[in-house]
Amino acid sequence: MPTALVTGGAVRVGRAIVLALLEAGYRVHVHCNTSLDEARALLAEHPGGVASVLQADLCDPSARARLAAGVGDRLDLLVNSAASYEKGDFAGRCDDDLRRVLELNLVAPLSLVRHCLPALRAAEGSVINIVDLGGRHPWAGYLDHCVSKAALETATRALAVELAPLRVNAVAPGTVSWPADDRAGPGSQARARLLAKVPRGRIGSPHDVADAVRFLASAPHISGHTLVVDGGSLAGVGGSHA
């Protein structure tokens, strides 16, 4: 039975991304850092997939290396789908909060694969990235964010050329909830601008994200690929001419 890491896998697309490698046959290690309680809900929800639930600050480098010795010695997949989502005004905002954001979004995910090298080579697994849209359009606002993301999708390449045979590839997702305020809420005109940019009429969802994951795992002959999961709205950038 193949085996895999989801960091941030408690929770949202991480959640969705553990149920559908459950559905696929692999036993799922969970990180979480402060969703303790979700993750071993999923642990009690699937005894036969969950393998652990492994508890981990990724800031911090001790965490992360005890979070790759705790997957043991194979490894046929990392998601690397923790990340946050910081929100402020450029000139509001300082050296210290950049360093942060890069540090979860950026090496974070490039020290775990470091560490799980000899697992991941041993069992001739693959990394999969979450990135996201704003690394290619940056959004006004999240800067920080933006530029973590941009960064992990560039070495998504790197590591693809530098690590072969083993695959490494990356989900690119555009908005797949709505935000937990009222900003964009059902009927709002936020609501309405955000779906006209969307050529498929609606946004995704985690599952969206989760079976682009599921897919790259299982196509073996992908890698340095980023799979973007946003109903056409990169294609429809630049609007219509009509």
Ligand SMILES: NC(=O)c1ccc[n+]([C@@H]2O[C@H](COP(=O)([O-])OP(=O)(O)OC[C@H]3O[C@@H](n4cnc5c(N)ncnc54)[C@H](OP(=O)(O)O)[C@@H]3O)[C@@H](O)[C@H]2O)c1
Given for the second form:
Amino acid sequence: MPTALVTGGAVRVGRAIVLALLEAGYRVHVHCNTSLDEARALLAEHPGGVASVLQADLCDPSARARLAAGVGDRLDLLVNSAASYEKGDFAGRCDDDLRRVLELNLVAPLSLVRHCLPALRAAEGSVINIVDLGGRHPWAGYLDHCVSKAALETATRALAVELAPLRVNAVAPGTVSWPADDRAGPGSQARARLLAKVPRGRIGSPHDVADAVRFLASAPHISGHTLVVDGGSLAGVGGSHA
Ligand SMILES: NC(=O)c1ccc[n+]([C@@H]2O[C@H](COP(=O)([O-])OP(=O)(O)OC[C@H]3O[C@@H](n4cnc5c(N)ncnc54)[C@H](OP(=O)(O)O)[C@@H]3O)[C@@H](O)[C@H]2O)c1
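Form predicted in complex with this ligand, following the form predicted alone:
Shown next: the complete complex, the earlier chain at its head.
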């Protein structure tokens, strides 16, 4: 049975990825940070499929090393989904804000790839990084986030070259779930503006991202690519966030 590690696997997009991989026959190590209850619930609901719940603050380098050690000697798939989504005007933010975002959204996934390399190589496995359409079409107020995701997308291609025959790909969602706060609440102008940019007329869902992950995980000759899951936004006006 193939095994996978999904970071941020307890909630929202990460959870949908875990469920899709379970359905595809993977045993899944579910990483979480604060959502321990949700991760344990997944374990209780899928006792044969969820291999373990591994808690780690990915901003902590030693926690990253412990997390990688927790998956054992063989790993078929690493999905880097955990990330922050910080908003703030460029002029009002500081260097430490940028460093914090880069640590979680760029350094941590790359660090995990490095730590998991022996296990990934042992299984001839692959890596999938969840990036963001904003890395290609940045929107105002999210510079640190967009830069971190653009860098992770570039790193995906660089790793595909350097680590071959290991496969390394990315999935770039447009909006697939509304922010938990009311940045684009129901009826807001921000939500209407965003929807107007999606040719399919609706945002995606976490399942749409999970389907793309499942496809890339099983595509034996695809590496160094980003699968965009955006309802056509990029093909139209470009970008889809409020
Ligand atoms: N939602 C969208 O519309 C959208 C659009 C484009 C791209 N994406 C990308 O899809 C991925 C998942 O998005 P989402 O909306 O589901 O994310 P989310 O709801 O904001 O959840 C963030 C995830 O990251 C984990 N996390 C945050 N800080 C962490 C830390 N310090 N250490 C370890 N884990 C940490 C959280 O774990 P705990 O809950 O356990 O703390 C949680 O699983 C992200 O990479 C995001 O950039 C999402």
